[in-house]
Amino acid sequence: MEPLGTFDIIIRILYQFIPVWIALVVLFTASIAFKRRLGLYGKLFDSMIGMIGFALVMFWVFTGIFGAMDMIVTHDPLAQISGMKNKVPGTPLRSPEDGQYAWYLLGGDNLARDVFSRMVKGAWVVVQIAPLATLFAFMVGITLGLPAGYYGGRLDTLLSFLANLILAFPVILLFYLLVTPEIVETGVPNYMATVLFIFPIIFVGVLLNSRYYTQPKVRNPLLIGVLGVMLWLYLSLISEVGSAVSILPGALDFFDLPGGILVVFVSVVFVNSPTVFRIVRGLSMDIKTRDYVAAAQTRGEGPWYVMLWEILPNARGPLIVDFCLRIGYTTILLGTLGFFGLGLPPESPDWGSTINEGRKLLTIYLHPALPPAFALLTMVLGLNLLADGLREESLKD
């Protein structure tokens, strides 16, 4: 077979992404049709910048989802095919088997793996880790930032000191320490996960209790059901057979996080939490002086009700914008960790690891490093544009 030309490569890549194009069309059609009923999300479609950013983000989200279902990839991202080492984009396989895709659309890397399939699979790594890690960081930051800003005093001084202490520590050095075999064997990342991952349970528990405190018949079964499920998920998340924290038996362990991913996840949450804490603390100190907060206090509402149901909803605009930006920062951070080979397995198709592998021969072969670098760039650009669009629309309220 003849090598593919540039036009043929582009057409074939666009064809591979057909599930993504369909999903984007359905999502945008439904969102625009019902945008007046969708609150701030619907207003996003009045902003051209926001729509472009949202389209870029959802492109990679759908790419990650459909890539994980093997609907886009052309080859196994870990498979090494003889004769395809460092081959240029559009190179045909020497003797493809029946049903095997006949070309490497974006060429082969220095281990003869398909660059296109690794780029697609790398999106799934980002889609799994970045939003969840950011969400956990927000749970920690909100749970500690609200009382620090609301109460002030010694509590604020202590928590602010701890946050500044963490922020003053070099991030890369922290990651190097956490992935050191001697540190991993002591179980420090597992113990950190045990502490950090409990904050969503605390947040939801206090949220529901403050809302339904005067309705015990509703509150008690609701707390038992919701917190029971969350506690099981929490134990399943932190428990790993053979590790320093092994609580649940294998049959009840719903999650099976590899040690490297757990270290990356914990590191990202630990680093992002102090920044979120400082943002929430500042917003809480400002909003607690408003009249509607004083009115809630006059009605006899408890402090946590005021914090979670009066202050937090009125701080949602800046927090939503920061959440989008922080996912972008986390994506860059994951790329940096993969680039330095920290935490994630060496064969992982994450974008940072793929860029690092391609960097070694960058002066000779450009194709292994450029696609994942472009993917990382467009993902972060999309998140920044999305945040700008949300900020623009939230200011109109």
Contents of the next structure:
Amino acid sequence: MEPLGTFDIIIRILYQFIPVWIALVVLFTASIAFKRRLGLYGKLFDSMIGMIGFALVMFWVFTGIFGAMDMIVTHDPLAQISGMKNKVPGTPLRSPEDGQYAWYLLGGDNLARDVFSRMVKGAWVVVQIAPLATLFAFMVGITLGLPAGYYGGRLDTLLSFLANLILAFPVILLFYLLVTPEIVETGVPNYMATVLFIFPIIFVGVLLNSRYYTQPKVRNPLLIGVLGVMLWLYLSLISEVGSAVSILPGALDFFDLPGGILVVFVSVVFVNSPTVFRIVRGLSMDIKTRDYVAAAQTRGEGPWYVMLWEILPNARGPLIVDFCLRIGYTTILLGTLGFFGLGLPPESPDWGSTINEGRKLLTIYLHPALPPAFALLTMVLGLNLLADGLREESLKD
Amino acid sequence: MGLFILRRVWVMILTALCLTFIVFFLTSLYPNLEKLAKTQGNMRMSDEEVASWLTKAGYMQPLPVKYGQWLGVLPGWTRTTDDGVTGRCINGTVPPSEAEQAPRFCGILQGDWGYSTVFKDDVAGIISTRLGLTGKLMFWVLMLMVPSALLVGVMAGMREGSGTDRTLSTFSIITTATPEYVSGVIFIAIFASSAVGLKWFKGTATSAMENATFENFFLPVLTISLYGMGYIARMTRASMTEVMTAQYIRTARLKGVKFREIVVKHALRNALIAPFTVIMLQFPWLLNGVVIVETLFNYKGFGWVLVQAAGNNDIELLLAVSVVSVIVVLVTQLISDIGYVYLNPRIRIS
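Could you output the structure for the form predicted in complex with the partner chain, given that the previous block was the form predicted alone?
Expanding to the full complex; the earlier chain stays at the top.
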């Protein structure tokens, strides 16, 4: 078979992405049609920059999801096909079997794996970890930042000192100290997970309790139900039979995170939360002087009610914007981890690891390193543009 | 002011102590020590051999004791064998008479930074040569990054919403979205690849350690600068647009002052206060960029040492690296605080 020309490659790649195009068109038509009824999300579609950013982000989100369902990929991202080592984009397979895609659309890497499929699968790693890790970091940052800003004093001094302590660490040094097989063996990441992942439970518990504590009939079943489910999820997340933290018996253990992913997740949350803490602390120091806070205090509301139901909703604008930016930053951090070969297994298709492998032969073979590099670039760019659009629209009213 | 600086220095020392203790704790966990023993001694050592190697080298003492010895507040360990005396402060094995003359304390308080197990050399020497190389890199990064970032920011903020503004703002968003390992790879592909590239520059900076030329040094400098540049430019733009809407600018325009002169004489100085702090706070980020770029371009500076030390669990080198980076981070924070007060007359006078 003939090698594909540049034009053919582009057409075929666009064709492979068909599920993503359909999903994007559906999402955008629906959102634009109902944009007046969708609040801040709808207003995003008034700003060109916001729309471009959102489209880029959703492109990779859909790619990740459909890629995980094996829809876009042309080959198994781990399969090595003989004769395809470092072949340029568009090279046909030597002897394609029935039902096998006959070309490597973006060429083969130095282990004869398909670059295109690896890039698509890599999106799933990011889409899985980055938003969730950012969310956890926000829970930790909010739960600690609100009281620090609201009460001030000793508590604030102590927490700020700890936050600055973590921030003074060069991120890469911290990664090198935390994300090594030797440290995983000692169970330090498991203990850190035990501490860090308890914050969402505290956050939700306090949130609901402060809202409904005057209506015990609603509160008690609600709290028992929600906290029960969360506690179970928490325990099955942190405990793993045979590792350092093994609380739940194996039968009740609902799911296990692979050791590598857990360490990556924990360290990314750990690195991000001090910055969120500082932002939330600053916002809550600013907002606590407002009249509506004084009104709530005069009404006799408890401090946690004031913090979570008066201060936090009024700080949402900057927090949402920072959330988008921080997902982008987390994506960069995940790439950094992959770039230094830390945490994720070496054959993992995530973008950082692929860039790291591709760079070794970069001056001779360009194609293995460039697609994941552009993928990461467009994803982070999309998140930054999205944050810009949100900021613009939330400042309008 | 004096009290403020004094308090900051105290916090700085406390932070450095806490941080080094954390590094010490993590590197002294047993699996890490085991790895160290196996790389230093023999890969196929049994568990007992590992334990005895670690005991001989003084790694099995309690953690606070080891930390105290590293700091130089506790006397270094010594061990007497048939051949003579070895110890933390003694080079090799010497007869007891010589060992008595060796200093009892040898920690960083005495100026002894320890011995690197990877490079087989004194840590102080390694750190100072590598820091010199990274200093050279950082100097050129700042020379490129700061003026161009300020220029881009001021040009964009001068006329908000104009075509120039949109182009330059897009440019700065793109640079902030491109981490060093992405832009570095793209630059090497475009400018240095032997297959299809332009072949203007070299893809490695190893030769730049002795003899830096434009050809071998520009790409690493550009890669680090770009990532930080976008952020500074955006801050400058924000503060410039704010200044340009101020009353005194309008007054100057109504008086008929030329636009050029308004920007240079009236707006610029006020607009540059905020970026100054941002530039100072960028230093910790630059440190990250340095590690990535030095790995990517194979430039053996401070960042490269960090990777080597951390990858091989070289405890004393790693501690020195973290002390240096903590000092860099905290000193720049201090300078940024002082500079902010100094530059802003509203705070300075009150």
